[in-house]
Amino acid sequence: MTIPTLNVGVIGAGSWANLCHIPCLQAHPQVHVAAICSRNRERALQAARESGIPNVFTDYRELIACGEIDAVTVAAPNRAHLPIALEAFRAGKPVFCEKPLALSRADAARMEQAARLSGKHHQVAFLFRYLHGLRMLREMAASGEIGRIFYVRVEGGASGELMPGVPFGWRHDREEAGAGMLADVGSHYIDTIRVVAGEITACCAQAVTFPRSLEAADRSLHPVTTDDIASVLFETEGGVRGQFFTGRACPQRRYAEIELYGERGGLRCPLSRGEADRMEISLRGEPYRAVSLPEGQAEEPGRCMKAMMRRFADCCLGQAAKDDQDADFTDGLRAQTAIEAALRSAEERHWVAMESG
């Protein structure tokens, strides 16, 4: 018996395609990277020679277009995906994006039709998805095990950026980015609220940015003009009502962490990329304690990146179905949905309603 083997072209040749996409996949026994795109030639011949990928493309379009590629990843600039994606699907071809899913709402419903249309696997780099931790702290909230939740809080971690030397890049310029923390991490966040506690319906925003500008490589300057620190506060169509926090302009905070508070007590856990899976529970005003997870000790650098790309190739390769682990291109536009209407509030210091549909 033949096995199948997928065989996977990755357009983008920056950090996080190296650090996952790339890596990731490859630890799959039925997946073949066959081929690594970006504008910048040198980086992806680069990427190409350390990780053994045979063939290097600078145009998007020409890597979807070759017989061989069988699905696409998309590890661009954010104003890459609306095009790329679109080609993909016209191509018959699964696409896994990162997130945020695009620039605008508009942009992002236009990927979701094509998405739906194409009939093809499409998923979102929504990695908390893949914490066990995660998983029991929101079964244990739908059993009603600390009651009627009526407050949901994530607090960011933080990434020190404005430290001296740090060099501007697409994530510093809205006309690339849509957003900043608020897309890029933000995004995440909002994706885990919407798991645990239901649909966002309305939010009240505040998104800074430091005036500065950074130096490029090619060291010339640039002013950044995507949020610096985003503080939102938001409601659910359940009636929960809650608040996130993250910052690129704060000392450095390992993890971020979620927690909601009910009727008889709290649930807790870290958002980690799989290196801080564990999940907590106070009763009756008790000190927080851990709860043991089915999976045992989970804890492992990285893990959440290798389940999210292993899900995805199972999925193309029909191994695996689609389930509530898997962020597809639909939760990527309820997601860009609350960035757009967070990036309003912020802008005309009101609360928000979300757009529906």
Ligand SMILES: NC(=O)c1ccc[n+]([C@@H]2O[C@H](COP(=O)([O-])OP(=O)(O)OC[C@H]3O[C@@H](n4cnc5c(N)ncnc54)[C@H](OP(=O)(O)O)[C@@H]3O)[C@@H](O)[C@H]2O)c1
Given for the second form:
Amino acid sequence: MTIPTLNVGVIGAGSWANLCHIPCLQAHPQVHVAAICSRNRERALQAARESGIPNVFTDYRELIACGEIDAVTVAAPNRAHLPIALEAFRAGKPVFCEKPLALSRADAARMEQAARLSGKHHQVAFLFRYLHGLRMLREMAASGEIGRIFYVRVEGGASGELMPGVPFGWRHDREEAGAGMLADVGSHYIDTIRVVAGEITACCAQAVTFPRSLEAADRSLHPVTTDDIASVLFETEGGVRGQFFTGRACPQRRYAEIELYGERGGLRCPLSRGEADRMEISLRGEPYRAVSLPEGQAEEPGRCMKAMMRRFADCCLGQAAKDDQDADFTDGLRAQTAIEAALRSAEERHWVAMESG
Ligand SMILES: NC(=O)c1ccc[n+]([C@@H]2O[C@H](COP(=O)([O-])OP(=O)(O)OC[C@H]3O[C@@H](n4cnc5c(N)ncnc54)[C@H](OP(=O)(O)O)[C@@H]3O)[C@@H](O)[C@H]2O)c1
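Okay, that is the form predicted alone; can I get the form predicted together with the named molecule now?
Starting with the chain above, the whole complex follows.
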């Protein structure tokens, strides 16, 4: 019996393609990363050389049209997600797309519709879902371990942005990124909140940009137009309230953390790519204590990236069925809806109800 192979084309050859998409796909015994695309040919060639990828493209349409390619992953900046995903679905190929799905809710809705109508597997890169600790937290919350949950708190934060010499990049430009930390890392937190506490129905946000201009590689100066820090209060459909904070211009927290408060106590776990993977419970006011995870569920740097890409390949190969670990374009649309509502709330300075559908 021949073992099927999935030939994947990776679109984007930047830091995330090289850290996550390419190596994690190549770790799957039945995946062949057959092509890579970047508009700058040198960049694509370098990634191809370093990872042993045989075909190089500078136009994503040509990669998608290539008969040898069975599935596509999108690791290009946010603005490029929509045209690439729509083209791939038109060509009948499964798509793995980076978060945030799009620049706006309207764009995300077009992508989600195309994904559904294509009948092909579609997935979005919300990788915290693959944490063993978060899975255990979801199960314990759902089984009523701490009683009714009334509050969720997510605390993030990363340093570096205000260091001298930070170059201007697409994440600083609202036209390219859609939003700053709200989209970049906030999208992960929104997805995590949704899976533990249900759909977000309304929010009230503050988004702060430190006024400054940064120098691009060609030495031209550009104003930063995306949020450096965002804090968001929210409510979910089940009446849970909560808050999340995300910032790139603040002292580094080792790991982000999600914490749930219920009638009888709290549950919490770090949010990492697998290097911090544990969870804790506090009951009746006692200090937090670790909950043992099943054997084999160990901490491992980068494990969630590998698990996420393996699931994409297995689902494309028909060897696994999508389950609630795997975020899809509908989840991407829901996160985009919350990002857009938070941006509007911050601009208009009041609570905003989520658009439905
Ligand atoms: N899931 C996660 O935890 C996670 C973590 C990091 C990043 N990401 C996401 O991954 C995406 C990429 O981020 P990054 O940090 O890797 O960015 P990056 O380092 O700037 O790389 C982006 C790559 O895309 C290429 N590109 C841009 N426009 C393109 C187009 N129209 N067609 C083909 N290639 C194009 C760029 O090269 P050219 O300019 O030569 O085209 C570059 O190779 C973003 O959406 C980001 O949010 C997700």
